[in-house]
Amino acid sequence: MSSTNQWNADKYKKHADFVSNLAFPVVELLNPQENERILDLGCGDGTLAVEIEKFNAKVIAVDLSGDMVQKTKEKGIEAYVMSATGLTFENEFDAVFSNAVLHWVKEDEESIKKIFKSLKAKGRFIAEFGGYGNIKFLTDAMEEVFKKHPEFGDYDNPWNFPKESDYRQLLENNGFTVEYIELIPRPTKVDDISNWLDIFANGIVSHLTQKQQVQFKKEAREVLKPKIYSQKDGWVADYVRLRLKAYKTV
């Protein structure tokens, strides 16, 4: 069994960039307004709740990594270590964002119930994370290397990607009602897939030693070769997004 994804601040801002720079259209989304108090579930490295108190909103960021949570505070954001399932807010927010996050989160119903309880009367959901079908081409390759070598053990998948109906029926049955919900496609480009590989699969082969590792990374990286780079783009990654407007309907 693999164990938590684990985050280098310094290495996510230079390899994952992308996942902050292509989230300005869910900001829109949350259109922050003037002395709102807005939560960060999974702010990162802050970069989206500087862009949000620029609106003059107060920020309260969350992650779950410390190193992100420390970045985060060096950037003038107040900010917790704390996970989606574990948010001990009530009736605090007019509205809860959250950017790239929720996959990581397995216990879908819980962590909805979570947000609804920290939202104020009327609150928003706003949200974008991985959906159905998103790095299929990653998540085949990763499988296929653990299938062909018994001793690195099971290939445990560390990610949700729920369909758009799925997710709107766990919303509307924890008392949402849901305003948008679309599942959007949208290949990625990354520097290279070792450094993705790097970033956000590390907790997938933690329990193996670093020449497994090494090795885990060649042998997917050639299994990914064909499918997702070209010359003329470079790597580019199998995204595909769900986006959401909710309101909490009491």
Contents of the next structure:
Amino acid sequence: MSSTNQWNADKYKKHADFVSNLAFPVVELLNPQENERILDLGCGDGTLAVEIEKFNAKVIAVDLSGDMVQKTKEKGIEAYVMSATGLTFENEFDAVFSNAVLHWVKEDEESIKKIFKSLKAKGRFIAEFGGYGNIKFLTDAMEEVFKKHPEFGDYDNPWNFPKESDYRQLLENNGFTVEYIELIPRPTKVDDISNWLDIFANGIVSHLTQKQQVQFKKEAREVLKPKIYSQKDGWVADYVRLRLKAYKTV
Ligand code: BEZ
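If the structure you just shared is the form predicted alone, then what does the corresponding form predicted together with benzoic acid (BEZ) look like?
Now the full complex is given, and it begins with the chain already shown.
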């Protein structure tokens, strides 16, 4: 859901299916009920929307990427191109669900206000996304490569990984009652880290030439190898999840 990252649905399916495969605890936390209307905020390719509809709930899915919205529609889900800060719904949903998306939203208070507005009275907001400390090895490595190459310009971090206490405060300040919020370290096996960089960090290097982008990836991989690669486990990204359940207080 970043405004700068380019999403390629086919590469995403091939190298990043762990994003939805590891999200079943969040669907469990959502606990969809029959006939509920549920907003899937940042639906990606629609995999989780399909899982939620298996509970006979009606899902409306939104994503910033037209390519992802198209994939979601092809799975039979009603889907729209829309951002977290541009939600246009009002008192419409029993629940808002969001997996692995809100770390792309720097204007987190604005998105919380829009989520609140989208919910019916006493509606719930269930989310999981990157929290404080998430992918620190990765961001440090990318920054290191930029520092080594002044010709690359400044390293511009596109992510927002909030602390549990800060996000709780934002929710409470904007009318939510927080039932549960927790930071959960979740080391995550990924295939070659070059693919991760390709899929998730392309916005960081989109201003560079093709040759510089290749160099960036190669050097970041070299910095990362002694830190997050082992013969036994392969590449393991240092993910930290912020998982939460909150209610619209009326
Ligand atoms: C995450 O799910 O934590 C994440 C994914 C891609 C980029 C940054 C964070």
